[in-house]
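As structure tokens, one chain now follows by itself in the form predicted on its own.
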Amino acid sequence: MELIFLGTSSALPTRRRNHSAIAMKAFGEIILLDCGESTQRQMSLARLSPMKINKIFITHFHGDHFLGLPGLVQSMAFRGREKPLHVFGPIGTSQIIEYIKKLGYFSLNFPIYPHEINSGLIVDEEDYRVCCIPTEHTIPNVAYRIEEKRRPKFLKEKALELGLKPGPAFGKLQAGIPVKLGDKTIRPEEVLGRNRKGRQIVYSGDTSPCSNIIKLSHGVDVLIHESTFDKSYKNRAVETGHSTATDAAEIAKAARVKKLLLTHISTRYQDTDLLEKEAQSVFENSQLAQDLMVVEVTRSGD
């Protein structure tokens, strides 16, 4: 499971920071969190294929979080996409998708399914689930929690002792499928240990500090929280429905998350160490995200 930060700026892009977007590589697909302008170009720089995106989760409809959608959709169409694309977001998502379908001249040969959501469980797949909760911004914004389902620990050393080699056989056994090795059959229970907690991440979108984020983020492996300002701009943060680095760190601490990643950085900051150090003074395991930064999300105990 990897998080690739495609854009970490706030309302305006800079030479070093693109508009908001995060790609999550997991479960055999790419999950996209927000889709600011130039997201598809950032994906190219990160060597990620848009064709592997099945689901896009938009937090809210300020332009820096969704205006990359039209170009991404048209590029998918140009490449001959046929499989469906699911777009999740607050009220207004269906209307936005209809606008995108009619924007300019292009042929759309795949269905786009909009899902207008507010709170609760919104996706329940074999390997993971996604839930959301409303937060406090100047317009409707939802935060997302992506949670890997519990799976037995794969005992790699045991599998190697039985004569297996890393490859497709490992995947089959982890999926509960027996594997033939010569004249013997290796059963999943021979190489699977006890169930372990799946990995969990939360993405805030734009928000003032609020109890819903603490509730959604409780105990997660990674909290990705906006950090538009430093604490000297607290009044400005309140006025605009944003958070400071201190706010984000206090939420991480209250929610007992394992790691805090700061994003959505105001263009006023050339020296972003200020924000990172401010957060670390409250919550030590804080890191400020950079464009094209890759963060591996490991399981507890890995």
Given for the second form:
2 protein chains.
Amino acid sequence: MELIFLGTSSALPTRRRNHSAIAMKAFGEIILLDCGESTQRQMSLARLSPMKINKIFITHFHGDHFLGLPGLVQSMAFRGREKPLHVFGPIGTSQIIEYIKKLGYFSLNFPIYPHEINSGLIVDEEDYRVCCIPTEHTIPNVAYRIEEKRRPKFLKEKALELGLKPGPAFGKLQAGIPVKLGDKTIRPEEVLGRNRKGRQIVYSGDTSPCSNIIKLSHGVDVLIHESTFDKSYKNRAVETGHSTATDAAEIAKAARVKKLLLTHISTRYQDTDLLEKEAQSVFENSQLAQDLMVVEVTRSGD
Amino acid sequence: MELIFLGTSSALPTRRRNHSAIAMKAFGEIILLDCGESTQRQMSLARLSPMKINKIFITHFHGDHFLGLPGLVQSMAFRGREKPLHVFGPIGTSQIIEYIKKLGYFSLNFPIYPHEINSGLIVDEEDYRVCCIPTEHTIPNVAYRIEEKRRPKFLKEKALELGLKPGPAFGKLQAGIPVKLGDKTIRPEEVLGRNRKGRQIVYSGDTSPCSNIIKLSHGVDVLIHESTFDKSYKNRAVETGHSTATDAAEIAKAARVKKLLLTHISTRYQDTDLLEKEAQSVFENSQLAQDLMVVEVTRSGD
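Show the form predicted in complex with a further copy of the same chain, please, because up to now only the form predicted on its own has appeared in this conversation.
Let's see the whole complex now, leading with the same chain.
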């Protein structure tokens, strides 16, 4: 599972930072979190294929978080895409998708399904689920949590003890299917360990520090939180519905996350050490994201 | 007068080439020719301010030529722009501007005037004029010619002979205003040389080779012509309404332009020498554009 930061700027792009977008490479696909202008080009720089995207999660409809959608969709169409694309976002998503479909001449040969979401479980796949929660910004913004589903450990010794032999029966039991052995039936729970927590990441989008983010990110492996300002701009952060590096770090601490990644950096910071250090002084395992930075999310031992 | 190539790719962006856009720095403003996705970021890389743009000329509504408009407009709004923006383009321009205004949440505090144009004189300013002509593509495309207006040379010796003294009178006559000297009136034509041709540039947008481009670009200083393919893809060029490097060079030759700049390069070319050499074998003064390349358009002696 890899997080690739495609854009880490805030409202305006800079020479070093593009508009917001994060690609998550996991579960055999690419999950896109926000899609600022030029996300398709950033993907090309990161050598990621847009054709591997099935789902895009937009936090809110400020231009710097979604204006890469029209170009991405048209390029997918140009490359002959046929498989559906799911776009999740707060209220307004369906209307935005309608406008996007009307921007100029192109042949759209795949369906785009808009999903207007607000809170709770919104995706439940075999390998992962996605939940969301509204946050506090100047317009509706939702934060997302992506959770890996992990199967319990297969207890090989126990299976052998029960008289099973390595082979297809092992696979069936691992997948939760009972297996016949002579006249008895072996139930999966007899050979499987306790449930294991999969990797979890949360992405805040734009938000003031709020209790909903703490709720959503409790104990997660990685919290990606916006950090538009340093603490000397606290008033400005409050006015504009954003967070400072200190705010983000306090959220990370309260939610007991394992790692905090800061993004959505105001154009006023050429040197971002200040922000990173400010966060680290509150929550040690903090790191400030750079464009095209790759973060491997490893499994914690269980 | 400078041409800054902001994007020189065709339908898809590559690691080296962004979508189509050319900034022309002249007459105290920036004139934008096409506005592919991420043009605002390319401008930031080229250290050009979007606030200096008053007029944008879109050749056609394929995404790679205009999808930078929404982000550019929203960033202008974010920076507090109040002065009007004029967007020229073929049929459909007004509708596109309407959709662009509805993309997400932002406060637009300046008017955007759409101008649906087809052919003839479309802009007549004090320092320059702009003409356009339709070309042959799969959808309506217009090519643009920008012409500098030059005042005739002021003949200082003649003015002194007539009894005038250097000072405000010189300026008036240069600006075309008659001046009283004792009881006689000096008419501007008495002290001005013949009319002088200003610099002229033409930009084709996407097109098959066509007579209208030759007509529009007759004798211009710089012809920027698309060159999507090399000549071995002539059939593909015909099918898709594009030109090869040879096509572009033959147009340049027929129109007797001074310099040909090739752009809109297919993603299939990693090495573009082939295209440049192909054009040069037909029309010597050919050059292939690269992203962020700057071309100074100098005045030819007169």
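Residue numbers count along the first chain shown, from 1. What you are looking at is a predicted structure, and each value in this text was computed from that prediction instead of being measured. Rigid core here is just the name for the largest C-alpha set that superposes within 1.5 Å across the two forms.
When the chain shifts between the two forms, Ile53 and Leu173 travel apart, each with a separate rigid block. Remark: the rigid domain rotation between the two forms, smaller part against larger, is 51°, computed from C-alpha superpositions. On a core-based overlay, Arg194 has a Cα shift of 5.7 Å between the two forms. When the rigid core is fitted, Pro152 shows a C-alpha shift of 3.5 Å between the two forms.
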